[in-house]
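In structure tokens, the next block holds one chain alone, the form predicted alone.
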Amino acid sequence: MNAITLSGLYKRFGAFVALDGVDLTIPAGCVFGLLGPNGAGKTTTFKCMLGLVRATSGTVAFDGAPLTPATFEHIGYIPERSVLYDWMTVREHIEYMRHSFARFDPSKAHALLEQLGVGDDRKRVRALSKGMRTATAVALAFARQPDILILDEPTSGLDPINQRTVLNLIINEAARGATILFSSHQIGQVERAAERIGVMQRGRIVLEGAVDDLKAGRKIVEGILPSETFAIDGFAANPNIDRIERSGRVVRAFVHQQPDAVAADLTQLGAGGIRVVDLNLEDIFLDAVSPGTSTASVVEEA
């Protein structure tokens, strides 16, 4: 069963088209990472899903049903910008949530705050750093024990240790059965936590699928040519090659099968320093939003 279904979601702000027919299905219990450059439409998608911005057209369904006030009992949301009340303390936020949501667990909120390094819950939000505000929002959202979590840049402002803590929380919630949709500019985080990804560009989903499937069989064959003007005529005609990049003497062939045979052909042409490397999520993302800018990386980001 699909926990979230977006069909033909379209949003226009005046003459500007922010969302241009977004179609997306997210299975129940899935961790789904939404990637895209600034202005691609990720935050607008989240706001339209939750009724915070009225979509121009299209439909949104949670567990097959449209959004209603009762649905929010089952959805946890962390917006990109803090919506905590500056004049309230962290403890007061916990009390507020306890009275607002039946499944909110104050003890879990306190445990998460301690784990994320928010020590004194008597502090007013205005006295918290950006990272501590994010940590507080994370603790409050996860303590609600929702069936669906929608997280817009949930590690923004956090130090590397707390970033890893949040990723572990995401993975653990999915193991509990929750569905998580989150965005992040840090592709390594998405690669670590997400089972499926969608890439947005100019208000559209330009790539979507399981991370393992998107990587399967795709390699980069890299070699060093004798000179910058060295000809490799006919090499690109190999049906196993999707495209070729050249930068100075370095040539990279993006292949979808038989990388060893492509490497042998490149060696026969006269290239040296041949190596075959995996395509990582950063390459896949860059190839989707800006073909020709992706680069091979032997060491993937943690």
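Residue numbers count along the first chain shown, from 1. All values reported here derive from a predicted model rather than from experimental measurement. We call the rigid core the largest set of C-alpha positions that still match within 1.5 Å between the two forms. Compared with the form predicted together with its partner chain:
This chain moves as two rigid pieces, and the smaller piece turns through 37° between these two forms.
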The other form holds:
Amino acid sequence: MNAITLSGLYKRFGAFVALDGVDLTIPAGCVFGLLGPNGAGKTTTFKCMLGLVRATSGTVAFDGAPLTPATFEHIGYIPERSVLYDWMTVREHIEYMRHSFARFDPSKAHALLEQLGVGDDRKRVRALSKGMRTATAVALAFARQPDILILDEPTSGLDPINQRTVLNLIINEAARGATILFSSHQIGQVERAAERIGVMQRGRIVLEGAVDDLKAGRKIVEGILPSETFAIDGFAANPNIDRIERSGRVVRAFVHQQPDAVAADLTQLGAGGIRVVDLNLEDIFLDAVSPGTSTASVVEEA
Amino acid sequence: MPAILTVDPRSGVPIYLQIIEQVKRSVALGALTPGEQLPTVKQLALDLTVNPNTVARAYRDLEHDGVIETASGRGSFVRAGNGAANVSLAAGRDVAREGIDAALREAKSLGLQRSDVAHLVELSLTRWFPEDV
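One more: the block was the form predicted alone; return the form predicted together with its partner chain.
To see the whole picture, the full complex is given below, headed by that same chain.
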């Protein structure tokens, strides 16, 4: 069952195309990490999903149905910019949430605030640091015990200890069966908490898949050819290869699946020194958004 | 058990494979003994700060490989009973096979011939298993 399905989501602001046909499917119970450079369209995607911004065209479905007020009861959302009221205290926010959402658990909110170091709930939001505001927003969203959590950079501004706490909250909710979609610039966090990832660029999903499968399939297969001008046309046509870089006698194939088969082909060709280089999520991300800049390439050339 | 299990999420090796390798290594070395209970999927996910489905996938594969067994509602345990003595041996073989395989792949990519490699393997065997010569 798919918890969230985006089909052909398109959004134009004047002449600017923010979303250029986003198709995305998030299975129920999945933690999905959305990566992308600033301005790629992550926040606009979240807002369109929640009806906070009206998409120019395309559809969003939760459990196969369009968003309704009833659906909203089951969705927790942490926006990129805090929606807390400056003039209200943290405790007043808890009261407000308790009245607004049937499943909101005030004692869980207090426990999470304690855990995240927001000790004094009589403080007005205005008096909180940026990190403490984020922590408060996190505590309020998680205390609603939603089936679906949509988190726009939920760790931004948090210290490393609270970042880890929030990751563990995500893991805890995932173990409970919640579906979680979150964005982050911290690839290491996504690498830990997410089962699947999507990479957005210029309003499109340019890469999507299970983190472990991407790592298992995406490798650099490197070899040394008999000569600088050695013809490799047949090898280069292998559909498992995304692109090839040559430098002198060294050939490097960026592979998206079956790296061992590609390595065998390269051996067959008469190349020596065959190596299969692992790529981590950062390498895979960088290669997806701008081919040729991944740290792996730089390290290998050194 | 969490004390002996660590993963490096930033590695290019999928996390579930890292968990599998380490559990097998622990079983081979006796750090995990037959019948010993493993943490629940949720507990290990929280201890390692990794996705619970990733841990569940590792446990499924470990069960498939006969290293652990899962009793519904009771949790996962290192396999005990009749085959228990062989479990740690088999786990050790699995881990060692990966290492040997990697070394031979390297030898091949360096252009060595089968006979060269066989000779090197003989030398290693003599060094590490002298009593078997």
